[in-house]
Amino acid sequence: MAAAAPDPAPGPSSVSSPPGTGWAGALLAARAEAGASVGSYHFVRPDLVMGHDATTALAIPMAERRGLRLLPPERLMLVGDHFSPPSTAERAEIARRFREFAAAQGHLPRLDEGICHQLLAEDPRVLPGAVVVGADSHTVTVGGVGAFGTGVGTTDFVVAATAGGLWLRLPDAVRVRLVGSWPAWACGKELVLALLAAHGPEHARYRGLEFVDDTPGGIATDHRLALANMAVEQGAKCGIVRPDAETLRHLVEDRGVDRAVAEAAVARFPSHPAADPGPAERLPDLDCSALVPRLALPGGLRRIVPVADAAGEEVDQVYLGSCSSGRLADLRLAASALRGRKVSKRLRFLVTPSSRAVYGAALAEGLLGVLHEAGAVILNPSCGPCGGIDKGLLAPGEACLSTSNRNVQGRMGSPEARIFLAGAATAAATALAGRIADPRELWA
């Protein structure tokens, strides 16, 4: 029997929540039954649910066996981005099955438009204070615009995508303030690497990782999205950057949101003293002016070192892209370093804009032309190389410097390959040198 139509999800509102829960707890409590407390489970109705081709395919048999109906398109986004376009007959079959299931449920998936997390960040429904649940761990990316986003497994996705809600445990929170001047070569990945170097990859386990930007002028939203994207790599349930003037500018100027709508969303965000219970812990301020280019050594995120410590290490491939990079700010950084120069002939330099919108903007701005002339291979917006799906797979013994978010063995191909994780400027400098290089001299 088909499931009953779900009640509509409530919109964001200014609410208070128990001490220690921070913004994540406040936003979840607004959509849960009364009596919310840290560590307790509550049935929460998100504003938007997301599934992509690879994860939705796993959910299809479960939904069909039970005769479940998906939420309407207003509440559910389906994206074809992992097998986009398919690289094998097996993946083509998965993609076909995904499209057919979606169509039978009244959905038209967003195919070949870009990485699902970037599409969420561009979506008019994802405003400050929104609650988003997705069948992928990097749904946390939307925290860059002040939304709560978290990833779930197949069973929870099926429940959320059909019943309109799911059970979530309210997390406590840890907050860090960003201060100091923003270096010209820096990107959001550098903030993540600095946090990982200082606190390790598990310090925020099942907590809301919160950021307050007190830098002069504010850090660009593209970099904030990267910062939120890798909250999950620090064990966090979500990563949220407090909305501010930069958020408002981004919503209105970059995304075309009506100013009154954007202002109302920012105003409703629970950040004023009466509605903000505060975090359980505050980390030391992160001074952006003290940043140095860093990278993660192959095999995980426990070994973060200055790029200078690994300078000279030869690599076979440089990859600029994924949901943690490949946005307009990253492409601008790379283009500014590569303009009038050529990448090394001894490596492959792959560039993936994170969405068709980013691709089009970079094309109009001339960035892709600069990268092409420098010798980069421009790929279609998709997950592709990041997860070892297609395009840019590594052979045994090869090494890659990547701006993606994970570097475990076998992530991008052979388990005998090595992956270094770094920021966009380091990627550009390394592509020029043919070996790992400190990017700061390019901005001297």
Second form
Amino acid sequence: MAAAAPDPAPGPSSVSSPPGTGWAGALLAARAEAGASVGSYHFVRPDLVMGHDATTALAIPMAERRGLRLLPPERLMLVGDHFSPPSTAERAEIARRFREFAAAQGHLPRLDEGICHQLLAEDPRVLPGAVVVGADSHTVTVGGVGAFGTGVGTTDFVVAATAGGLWLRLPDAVRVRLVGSWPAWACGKELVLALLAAHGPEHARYRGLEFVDDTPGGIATDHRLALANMAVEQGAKCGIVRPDAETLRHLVEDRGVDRAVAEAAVARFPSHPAADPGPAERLPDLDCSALVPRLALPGGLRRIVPVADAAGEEVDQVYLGSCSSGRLADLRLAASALRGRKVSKRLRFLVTPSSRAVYGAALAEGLLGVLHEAGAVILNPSCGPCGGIDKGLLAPGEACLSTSNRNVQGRMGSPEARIFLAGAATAAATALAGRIADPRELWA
Amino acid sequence: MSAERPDRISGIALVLPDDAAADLLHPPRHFSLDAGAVSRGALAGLPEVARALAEGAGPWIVVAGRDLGAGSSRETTLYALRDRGIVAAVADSAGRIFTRNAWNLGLPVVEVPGARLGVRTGDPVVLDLPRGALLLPSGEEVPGTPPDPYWLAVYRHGGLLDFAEAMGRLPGAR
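Right, the form predicted on its own is done; let's see the coordinates for the form predicted together with the partner chain.
Let's see the whole complex now, leading with the same chain.
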């Protein structure tokens, strides 16, 4: 087999980031190889590449046929989170092949530790300004800490994970300023639903979606991760929140990053005028104080309505989890709504903390106890119900209110089931009522 | 340009609705490492289109509305479509990862807004790749967005892995 992995150090760059390409343009251009562009695509070396069990398993025959070697673990993170643990013998076989392939390439994948996007967000290498390419569409999530993340399929992953780079375009940026005070019941999903309601699911297609948080005190990083997570549901290549004092707090206090390292990463981020190529378009400010709880009606993201408009609709399952939710801030919202109360007997209430770290913190904080007492089924950190992979699949005619990011017909089981997407507070209120309910009265 | 990778691609139109998301083109329950099982999931979320696919012979050119293939990065979606004789796609607009995955496997996706209005499933059509235009049986030509030179290069090499190898990017490739 093969030569050593390529030199991980990014080469000198003479690729410039044209006006309008935003922070993503600056970050990608800085990692683009001079003289290696084809058309408008540049050969970019990401700082970190990520693959999970499902998409990496597809890469095995491609890599083996050509005798390719994977990047070393310093630059490639492999995660077992889809078939975690496997629900069928076939999926156990996929998971086994993934592990064996990884081992043969000198990798020890992170198995059953949580959803890959949350593990990326917790990783010490994923600092503001980092460039991450992952074999999953929701790799955009790391934008919540000011990193560039984008998702690719298996063939791009094979090139990125063996050649150490891949061809990317510098996207035009569309920038949104977040203003106004943050409602106590709100979570990051509410910002996404507000954007989808205003601009639809294609407004950022091929673009970088960039956020400046000018709210008093700043929106918590957990909510920013959820905001970035659904950039892809607006068509975007990435979703990046400008790192700021909250990012610094999060890195130092929540993640234990050395303060000097965190400060340097925030300071290096190309948002200062000399480095910022600026956006191609600015959207109107998003006023958080004007948020109302919203949901996506079943079957795609073109029909976003206030929860009040769908209130009273009976559901058979509530799912709080996925890479779009299930972080500590979401679990706190749910626990504060459910403390001392019981969820409706007529539905299943499934909760998935997004990683082992989140699970442990929620356990220590007593949140899982509160949710357990309220009647929740606590699942292990994994992708689970979101893609209909395991647990919580829906029967024909059933309805689920989910805090995940996709509600296409058939995604969670039967094509005749209906999936509503909403935030954590709406999930908790709906679990209590047994029917879709506006959460605001619980915070009144 | 080789005969297998022509600049003008001829096929039978397979018309898809708006918002044919990746999860509809290939629902997640069809994910597998077994090529036959993957292939059987082609268009399973769009039963009427799947029926037309099963009844015709192809080669097919998908003619879709807005936001074709949005969402999931699962490449099994493209394996299934390719295995069932789909050779190219045009759409009013298409999802970013779907578009990359398709080109990477030698299956061009071109934005040709409004193409669907002039076409029915079963019509013979021709995709003029460098010009990004769809030729209809009536002789009418619907203009679209010419593909970036990068994608044409990837296509002419037969897909991304062959392109990357030709560019000397896959060290140790045998």
